[in-house]
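The chain below stands alone and is given in structure tokens; this is the form predicted on its own.
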Amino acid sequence: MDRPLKTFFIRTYGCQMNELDTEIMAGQLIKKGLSPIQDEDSADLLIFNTCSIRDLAERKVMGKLGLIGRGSKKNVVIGLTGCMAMAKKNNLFQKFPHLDFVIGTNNITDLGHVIDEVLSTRRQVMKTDELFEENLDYLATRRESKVKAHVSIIRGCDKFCTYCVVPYTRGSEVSRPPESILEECRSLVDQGYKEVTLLGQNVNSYGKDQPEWNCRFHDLLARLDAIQGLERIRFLTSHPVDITIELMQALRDLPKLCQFVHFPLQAGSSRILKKMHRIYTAEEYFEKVDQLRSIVPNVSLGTDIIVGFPTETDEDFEATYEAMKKIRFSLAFIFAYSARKGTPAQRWKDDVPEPVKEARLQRLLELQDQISSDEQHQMLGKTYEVLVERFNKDGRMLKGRTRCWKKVILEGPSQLIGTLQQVHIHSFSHQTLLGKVVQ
């Protein structure tokens, strides 16, 4: 690069992790000088912010650099940063000479550093440390939206499910301080910002690695509900074996905190759950659902699953439907099962041909539409508060969500973004609400 760096483009793929890790980032690019544009073939700089949850995610991001190594993309400066740095460290250089610098996901905050290394020594810089110091300068987040935000509460995991890469991408569980989370939540209701989404890859965890604190999440969710001017809390996302009571207490009487919680499965066969190292029977999840909807009467539910599991029989998979049949769950993502470098379930032989696998898939697929379906009906007629988050991609008429998550289009002035709305619901459109503003 023979010029300084003054535009820079990041793409993100994966959870809401790393959309807030790509916001961290670009408030630290800003700080340093630096524009963002949208255009990724103008810019000085382009980060891929990867993820390595399945394995498409990861083709994207191979197939992208390989395909700007092809390329005459001489004058920019190209970097790796998330769980794919983590995850396959070792011969990324090797891979993709082109590739300038390569930061795992516990040193985001060495980006300008290492930036600036790469400028001034012209050689491949590798930042991939195994343990997270929570040292990151929050209130610098550059946010797309203007009314509400992610903000992170909690890096890690310890739970080492045997499909998952996110506890050696990631590293153990690292909670951030409260008055840091409080600090910063404050300063977005400053700015104008009415909802908060806390982020953790387990938030039911927050605070069991600092005892010494006294603060559980119940505890934290409670100071912020105190918070005045923001107007909902939400939270992703919630291991079973770590709901407690106070948080099903927490959801039933904070008013801010949305009645709304993404709540693993992954499989309804209890075999098949022990062979993922979930650490709890179908049975025990199925007794949290019914203690958290005789507590929280109104609560809406999301799920992950995963078919196609190592030695899933037909019989496991007949658990997994009926669950879903029963639970019956607002939202689900649903994939199928794909073998992760690095975990133990990759020394099991992947042995539910991909035909079966697909077939499970499609039929969770179209049951969850029809519970979808009629939970839309249901709510036909009905109003709801609504907040108004932005225009949608027509530019004409407005998106927003309900507390339980679903997604409202409506008809408004340009004032309306930013406020709650009493909307009432008259018809939907696949996996979206219509409505019109109650006056």
Ligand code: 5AD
Second form
Amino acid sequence: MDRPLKTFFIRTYGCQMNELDTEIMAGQLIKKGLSPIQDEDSADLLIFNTCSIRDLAERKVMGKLGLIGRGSKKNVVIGLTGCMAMAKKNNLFQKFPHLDFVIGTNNITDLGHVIDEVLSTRRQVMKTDELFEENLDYLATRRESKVKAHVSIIRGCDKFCTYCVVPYTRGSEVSRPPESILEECRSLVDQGYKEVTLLGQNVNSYGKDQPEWNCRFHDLLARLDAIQGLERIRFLTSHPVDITIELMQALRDLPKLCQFVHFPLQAGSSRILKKMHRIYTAEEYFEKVDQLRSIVPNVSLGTDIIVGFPTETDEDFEATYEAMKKIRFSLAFIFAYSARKGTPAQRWKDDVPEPVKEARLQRLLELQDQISSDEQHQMLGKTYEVLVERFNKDGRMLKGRTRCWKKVILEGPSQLIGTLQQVHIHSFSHQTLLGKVVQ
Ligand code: 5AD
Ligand code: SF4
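Rather than the form predicted on its own that you just supplied, could I have the structure of the form predicted together with the named molecule?
Up next: the whole complex, starting with the chain shown before.
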């Protein structure tokens, strides 16, 4: 690269945490004088913010990087960030000699220096620290939405489920100081934002690593709920064992907190749960659900499920099927197991044949479709509060969400964007509810 970098493009793979990291990196690059552009092919700086959670996620990036290597992108600086940086480190430079830098999940703050070093030395630069240091400039974050924002509250995960790479790619849990979170949320409200989603691999662990702060997750929620002008608070993701009574009470009592809890079950068989090191049995999970539903009767639940974990029998799978039928989640992300390098489960034989995994996945998807469609029927004719977020993809209708995280499409002028509306649900198509603003 013989000229100064002017434009950048970041392609994001994976979870909301990665989406947020992209927005944080974009903020840093803009502060450095670069401009974001929509066209990947004409950017001076191209970053792939990657995901390692499943095999497919990694293969997509490897394919893309391979293609770029064979092309003629000589005048571009190319970087790889995120989980694959941590999972593959030096192997990436060996496999992709055209890659200029690799930055791990804990080194986002070094992005500017790394780019300077690449430009001045013309060598490949790698930064992949094991520990996250809390010194990010969150206030510079460049967000896609002007209405709702993701806010990081805790990074890393200490749970070590046997199938999961996250504890290795994102390191151990590090909570962000409450003052810093409050400052960012207040600043978001000043800019007109109405909703924040607090992010962490396990938000319920918030504050455990810093007992002297005296601020556990429910305490943080109470402090955020007091911010004037903020309308809605959400959070993602919760580990079932860490959902406390205090959190359930917060969901009942704090008016801004949306009654939606994503707490992955993963499997309905206690034998498989034990092998997954989920540290709860199916019965304990059901008890948590009962307790939560008795304290917060209108709560909606979301889950992640893995099918085809090593040694999963038909009987184990049926237990997952029955659990989903019994609990009736509003939202379920269902995955076929894939072995991840460096995890304990990788040492076990991946013994459920792919066609069996696929058939199990399909059965759960069909069950969930039925449950979601029943839920939509029940919502017909009723009125819900919707935060109008943006134009729908067709550019004509508006799109928003209910407090229980249901997507609603409605008609109305663009001035409704960023406002809360009472919306009467009159029909639905596929996963989307259609509604009309109640005057
Ligand atoms: N194979 C399949 N799914 C996985 N997940 C995590 N690791 C794996 C894996 N090796 C799923 C879990 C987790 C979600 C984010 O991804 O369900 O909750
Ligand atoms: Fe992975 Fe388990 Fe941590 Fe979730 S709780 S990020 S599945 S190790």
